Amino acid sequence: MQLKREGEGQGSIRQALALAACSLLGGGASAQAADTPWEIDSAVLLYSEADGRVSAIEPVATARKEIREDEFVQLKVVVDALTGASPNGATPSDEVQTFTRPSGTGVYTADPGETPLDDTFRDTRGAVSLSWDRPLGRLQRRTLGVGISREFDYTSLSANGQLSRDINHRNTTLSAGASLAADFIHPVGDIPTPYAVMVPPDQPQPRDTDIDDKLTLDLLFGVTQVLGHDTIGQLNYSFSLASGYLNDPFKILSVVDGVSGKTRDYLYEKRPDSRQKHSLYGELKHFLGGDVVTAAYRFYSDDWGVISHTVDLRYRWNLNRENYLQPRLRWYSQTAADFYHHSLIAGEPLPEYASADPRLAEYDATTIGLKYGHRIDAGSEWSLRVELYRQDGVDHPDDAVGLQRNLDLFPETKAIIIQAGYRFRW
């Protein structure tokens, strides 16, 4: 076997990535344009919520190229792996309870007191996106893309596209987009009857179909303007709308005694087979010598009821040349959706939509970090961002009932974030 020397491998490598990719968006690239490195910014990010419950990992890389003059093709790839416990939907009680797993095919257990966690929990999504980027005249661009997701019970497609214009001397850039995603849902135990009573695993399944279907499409309006010699805004409409299946099939709902508050029955959550979203996002980045300070704020609606706000504020302080720290403070605050219910009352009428999702509930959440980063040289950094996450909703409702009193139906939840990144030229 004939040894390679080193380097000379990669840049084989390098070079037929580059045709490969010239060749999957329709045109060949030229030598000069082959020759140019890839910029590869990878990281991997950890998720962990406290007391057992949901913890995650996610490996993460983009490779980036430019194949003509400021012409440029990027490849995504994202893994995740997710384990550990999450809320069933249930409402705690003070005797044991006993689910159906997801499968139908055994069961898990709740201590008195005890908020109810599917410990079945277990993913692994992997998800590959590619995207072009090429200018269409000297004053605009276009961008179009394509990606595709898997999950164990999850499969979704998608292409977008989106146009951008320089007006004002390059002063204001305007942009508008759009992308259609076709989600196929397929859970293990198939997908159960809406507001059906759960039964036990020896008993047959009350289930709809093997998989179901949603269709969404995204619109996206901006404008970026330059508000100054150190300053930029940044300001986004978009609008979703999306459609078909859209419960989630491992959800459900507690129907409990109106007097006692004991749960009495199990039933899977209904919800609307439409949702349209608006959202409005507004950034300003300001420039202090060296130093940048962002403040973005992000106001959502939709027609489930839920109206949410978001400020994020970063503030990068650069220590010297190669070395820089980067503090963040995120808050967020939702109302709950019209058809949320923390468990519904036995022998009252069925309401036409109910879910017990906690993210379809009132809460509020807030996010504080550091990150630190490190310059290597000119196209290579790598970095540390270290976070906690802490969730508080309503855990003593006025709609209460008997023993649900003494509950806390809505626990605090507590999370620590880390993500190591690494930017560099191959």
Second form
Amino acid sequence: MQLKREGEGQGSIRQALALAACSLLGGGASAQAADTPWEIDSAVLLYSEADGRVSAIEPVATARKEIREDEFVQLKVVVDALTGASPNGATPSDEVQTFTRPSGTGVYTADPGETPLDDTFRDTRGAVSLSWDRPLGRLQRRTLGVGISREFDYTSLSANGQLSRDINHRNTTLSAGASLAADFIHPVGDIPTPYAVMVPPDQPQPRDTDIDDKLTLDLLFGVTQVLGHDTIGQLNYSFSLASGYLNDPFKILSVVDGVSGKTRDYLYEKRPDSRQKHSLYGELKHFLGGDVVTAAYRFYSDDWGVISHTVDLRYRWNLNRENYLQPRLRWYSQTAADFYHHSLIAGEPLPEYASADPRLAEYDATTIGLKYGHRIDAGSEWSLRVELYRQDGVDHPDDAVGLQRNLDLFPETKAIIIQAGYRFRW
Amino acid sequence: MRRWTALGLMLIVVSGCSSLGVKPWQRGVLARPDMALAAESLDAAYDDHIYFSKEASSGGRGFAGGGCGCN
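Output the structure of the form predicted in complex with the partner chain; the preceding block shows the form predicted alone.
Next comes the full complex, this chain leading.
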């Protein structure tokens, strides 16, 4: 594709970037590579939870370019800035609760009846990934990618590859991919000893080590199928195996009196050191009188005992050639992990593993949203998406004891998601 | 056992697919950008990141991933 010549300065930056991309991939940059435009897709996401909990702002940009015929490179840059408070796993109580900060210096508190929130949640993440997608003959493609993500207390390195092949007169595409990630966690105040009792600040803290790691292997097998002149479908099976440090170093459990429900102690959580996940994902896209209907379903199961169902429906209402509105409804339901406990009972033997992380509890979640998009020309569009997300769990579980029966034991999450996007050619 | 069931299911789908499809000249609608399965890839990436941080499940559409300390 030819692009009309633009300003000399901008053109030379583009050419330099194209040359750099080609040199990186070990090939010579052709005149064509320098002339094809970069496709830039950018957006900013604002995520904000109610009641002063987590807020995030996340700008993202991807730059994609055809460097040879039907061969593409893509660079993606993400910045993620988080602030706010997050449930620490302890249950509410009828008195003020005081917790030692993860750093081991200072405390934070929760008022009577209030879900305990760790307000030291503050982080900035930067991530860069690069992928290279090229044809292998007429019917096959290969994609290779690498990525790095860095936070103040967390580093992740990953590499992935995917092969796909068209069959059945290009009506069916089979794909298989693998990804390997190595993550390193080095929290402020080091890594707490599982099941150790939280001690007051400025005393020797129960810590194992300053850094730990986990390895994650993902496999993905997929089929994409043209089902008719106006319908296309996709079915994926994915498998993930993570091993290593899978605890959340900031999560604790309350140990409560078996009769009164009053809190006696706080223990650092303990999860298994491996996790196997299986997912089956299906998606259908259908063109309906000028509009596009998308329906997706995922079945998920893992060896921690979590089973979930996700349904995601979108209707892209093309108002005219330039404008569309897209309502969306997502429904999610999960069972609790086998070792999820909202709290532990004092005097009873400790289970092999235990976590009170509300994300491992049983709950349902819904997202409703609306997106508006405006097409400027063939290569550019801006859009705005607004969504509301809400989790509903079991506030009064059957095994609540004493004062717990009068308190909400599931910290409901309500959030608003706003995303502004702009896509253009450069 | 579960993974063999999934594999078997995929084989059935693939073999069933051989009788499905359209001719190249019937692909006008399928070639529309809004009919691409990856039409909203940034939205999908944001969603994967949000729900990975807030829910116990991940993966399916793409790699289950991670790459952040958010879960």
